[in-house]
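Here you get one chain, nothing else, as structure tokens; it is the form predicted on its own.
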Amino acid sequence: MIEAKGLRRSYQDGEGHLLTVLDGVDLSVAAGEFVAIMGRSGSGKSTLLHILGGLDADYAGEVTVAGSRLTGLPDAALSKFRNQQVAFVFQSFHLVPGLSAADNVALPAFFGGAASDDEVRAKAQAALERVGLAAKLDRLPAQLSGGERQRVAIARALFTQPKVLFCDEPTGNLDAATGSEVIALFGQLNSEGLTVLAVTHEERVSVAARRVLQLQQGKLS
């Protein structure tokens, strides 16, 4: 499902020095796996996730995800890939404050096709039901708890029925109990066949994964 070979990514720091955050990273994730990548803050975890998810094209190496070779793809093709093949859950929920839970979930429909309003609404409701929020589809984000907002973000990620779910510190803004509920949801989705790749510095996320890797000094092990 995910194949990365020789990934290298460097940035210039504030003094103009070249900082290498990924130094020849190789990664293989099979369909249906739940893999956690751990590392301290600044280790390059998010950078790796953004490359694998088609958000960052400025790297050296080769990446293939869900049968799509990302290396060298133009922006339009990368946008289509992100909309149809993969989805993201971030530490910050990235919900639109003025939209209901259902409308936030349905946002990918504005970029991905010409489905009718009824079809979009039904898909959004089904996604919210899947994360246990069927009764709150008309609530605004401000009317939801932190855990509920993250569930809306997960429902939005599930809206397009992605092949891979990328999670970037998904419990970072949640308390212990709520975070555990969200992690359990990831485990449930994975048990249903969804490939999950999470980057985190939290042990509680790695415990739920089937495989845990460490990213240190630009190397994955």
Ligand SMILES: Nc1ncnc2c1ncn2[C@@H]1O[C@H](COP(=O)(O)OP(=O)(O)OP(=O)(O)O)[C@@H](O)[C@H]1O
The other form holds:
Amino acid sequence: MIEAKGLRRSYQDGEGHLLTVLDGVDLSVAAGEFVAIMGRSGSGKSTLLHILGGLDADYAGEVTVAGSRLTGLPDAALSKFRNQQVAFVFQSFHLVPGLSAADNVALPAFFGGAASDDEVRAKAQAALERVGLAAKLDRLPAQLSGGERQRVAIARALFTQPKVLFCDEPTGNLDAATGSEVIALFGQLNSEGLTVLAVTHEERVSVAARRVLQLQQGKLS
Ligand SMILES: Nc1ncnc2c1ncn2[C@@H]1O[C@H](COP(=O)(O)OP(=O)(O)OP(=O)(O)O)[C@@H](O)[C@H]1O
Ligand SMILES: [Mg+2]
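Following the display of the form predicted on its own, present the structure of the form predicted together with the ligand.
First the chain shown before, then all remaining chains and molecules of the complex.
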């Protein structure tokens, strides 16, 4: 499902020096896996996730995800890939404050789909049911707890039926109890067949994964 070979990514620092963050990363993730990539702050976890998810094209190496070879894809094709093949969950939930839970979940329909309003509403409702929020379709983000907001973000991610769910510190803003609910939800979605790749420095996320890798000094092991 994910094949990455020889990934290298450097940034210019303020003084014009090159900082090499990824220094030859190889990764192979099969369909249906739940993989966690751990590493300390600044080790390059978000950098790697952005490359694998088609959010960053400025790297050396080769990436294929869900049958699409991302390397060298034009911007339009890359954004189509992001819209149709994968989905993201971030530490800060990125919900639109003025939209209800259901409308936040249906947001991808405004970008990609041609579905009717009823169809969109039904799909958003189904996604919210899947994350246990059937009773809170019409709540605004401010009327939801942190854990519930993250579950809305996960429902939005599921809305497009992605092949891979990419998560960047998905429990970083959650306390122990709400964090474990969200982690259990990833486990459940994975057992239903979704491929999950999470980057995190949190042990509690990695214990839920079926395979744990370490990112250190630009290498994955
Ligand atoms: N756009 C950028 N320009 C310059 N340097 C960057 C840029 N993005 C990231 N970096 C640097 O690259 C390194 C890796 O950053 P990255 O965000 O991938 O780390 P991370 O492992 O996700 O860290 P954290 O756990 O804190 O989220 C850091 O030293 C960071 O300062
Ligand atoms: Mg990060």
